[in-house]
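So this first bit is one chain, no partners, the form predicted on its own, shown in structure tokens.
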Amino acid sequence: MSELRYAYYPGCSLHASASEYDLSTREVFAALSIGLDEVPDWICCGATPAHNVDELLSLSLCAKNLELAEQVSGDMAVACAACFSRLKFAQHVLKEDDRKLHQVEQAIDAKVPLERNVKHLLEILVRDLGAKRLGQAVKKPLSGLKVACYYGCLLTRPPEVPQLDDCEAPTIMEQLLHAVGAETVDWTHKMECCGANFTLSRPGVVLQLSNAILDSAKAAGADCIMVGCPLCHGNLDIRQKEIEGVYHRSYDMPIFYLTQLVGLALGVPADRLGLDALIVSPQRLLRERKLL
């Protein structure tokens, strides 16, 4: 098989509040001999706010990143679910609307590469590399670890945009975890909204929604939750103690990025996966499962 190599778009969160996601992504891809070349001079994709303020701005930000990625060979690899959603959405809209495409190309003074493949890390690991090859690289299977796969709002919806998996019953996260030896649980809230960036403007809504997610995972017998989105991670991890106080519950539920769990299975040292950055410490759980 030819070498796998990608144009890596980390996005703003992975260079700031979710730096452990960036760190673990680079470590996992290096361990699997998958090449990552960071898109030069990338800019913010606009994430959640931009399209609510100015559609042309939102489309142009994404289009500019697509154009910048042309300097690097390979499909575009994206870790953040919000970035993935916006880049795919921009391509979808601009393919369907010539007038908007013309406006955007004027705004960025360049052609938009509408056919450039944009792939979430899940797609790269499970499909491009393949679950079988991933499993063959495992050095420390995550045996006995029960994980709730949390997709959230953006990875598979709306169905015509990301085209990552079935929009109502996705399994790509479960396939990833089964390949590295973990167990997954069936639960009710794997695609429910956590409140996203309402965490600042309407924190009460976020506490209510995130509490329901944690409660569902706990009831299903999960030891932890796996995510592929910095916004989801922030609401479920950073706010977990606050949620426990408001709802008089005790969850102690570690929230892992997908690359952190895969990294553990590949034998990447824990200190190179950013586990110490998690607010809800996973140390006790991982020691109990003999994964540290």
The other form holds:
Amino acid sequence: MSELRYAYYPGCSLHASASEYDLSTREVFAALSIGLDEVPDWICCGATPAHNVDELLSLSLCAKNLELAEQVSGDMAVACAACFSRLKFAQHVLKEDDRKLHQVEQAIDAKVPLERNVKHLLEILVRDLGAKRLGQAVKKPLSGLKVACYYGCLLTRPPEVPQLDDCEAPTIMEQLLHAVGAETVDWTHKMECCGANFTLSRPGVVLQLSNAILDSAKAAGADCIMVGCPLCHGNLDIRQKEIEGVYHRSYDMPIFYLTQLVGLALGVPADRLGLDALIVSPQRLLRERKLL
Amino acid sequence: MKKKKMLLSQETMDIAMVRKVESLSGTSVRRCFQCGKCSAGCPMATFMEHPPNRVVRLLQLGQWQRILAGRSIWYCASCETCSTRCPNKVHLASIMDALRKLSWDHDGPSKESYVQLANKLFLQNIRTYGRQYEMRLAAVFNVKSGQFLKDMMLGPKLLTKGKLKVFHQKNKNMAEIEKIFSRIEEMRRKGEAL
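Let's see the other form, the form predicted together with the partner chain, since the form predicted on its own is already up.
What follows is the whole complex; the chain from before opens it.
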């Protein structure tokens, strides 16, 4: 078995509001004997606010992270869909535009590693390790758990940048869950926007868009939703109570990070997956399905 | 209300502005033929006074002041659906970035101030701390936008769940980060960067 080892870029959220995503990622990778070396002194990728108003700054912050990642070996492993998108965007734009590349190199005073592979955790688990090997490591199949896979915007769009999966009908999350024994539902909103960073500036936008997502998942008969992005998670989980109040609905829909569900299947103890940090408690659901 | 007649002629077009946006965004403004597919799939169109296809049309017709003065560009969520689906490969999400930058640079007279405030505080936090300091971002946003009680009910819950880090360490490489910001400012002063 060839040894897998990655340069880990957690991103800002994973050190605060999404610490359970960081914890469960480290646990899952350890359980699968995949090495993770955190990029030393990594900085914020700039996320949406930077590219919103200052593309050069956005490209430079990402380029700096690619440069910092040169201190550790292996492809880059990125947990957050937004960081993943920004790093891939920077490489894509800078490969095509010499003028921007020159300015960015001046800004960070270094060459930009344009060919470094940047991968989302999904790619690593489903493609590099492979669904088959992942399936062999399963100790407790997630039988009977019906999951709505929520991709959101940035894992697949625009198609030429992330190149993760089909941009309108991806299946990589479903492949991951089938490998660990869960069921997935077909639903309408797996690619719709949750309202993203309007959670700070205009939360009303998030309530409306995220309500539609929760409503669709419920209608499709899902027990829970799986995500690979801390911002989507915050909007669907932290704001779920508020959404229920505003739209007079009752969802009680746990929102899991992909590594939490995979971790459960691999037999990682529940307290090492940060399940307690979820605002919508998954305890009842997991007990009913005999997964706790 | 009396409807204003819109006058269109060679003089009302502004090809220089179209070129500027094309240069900033790396995509074509002129290739858009108004099929409306971007607006059909846009999750934010309901919040905008000019839906995405009209933003491009106004730009083509030299009416960009109306875009910069409005809130449409600030209500774009950068979800990339428009860019993904455009049959003419117009990267509309990048055009939105370019328009926001133009508005931002001139402290645009936009009606939308909350999104701009959030962006500003987010970028200031990177320059001060290296990584995002979520709790400070939310707290300062509330103070500066005068919404002292916004999301107050969430605070205690997030704290007990360990989702709000009250203390935040600055990065060790702050000097390098500051250099990125100052070099970009320097390049702009010299006119070497957009």
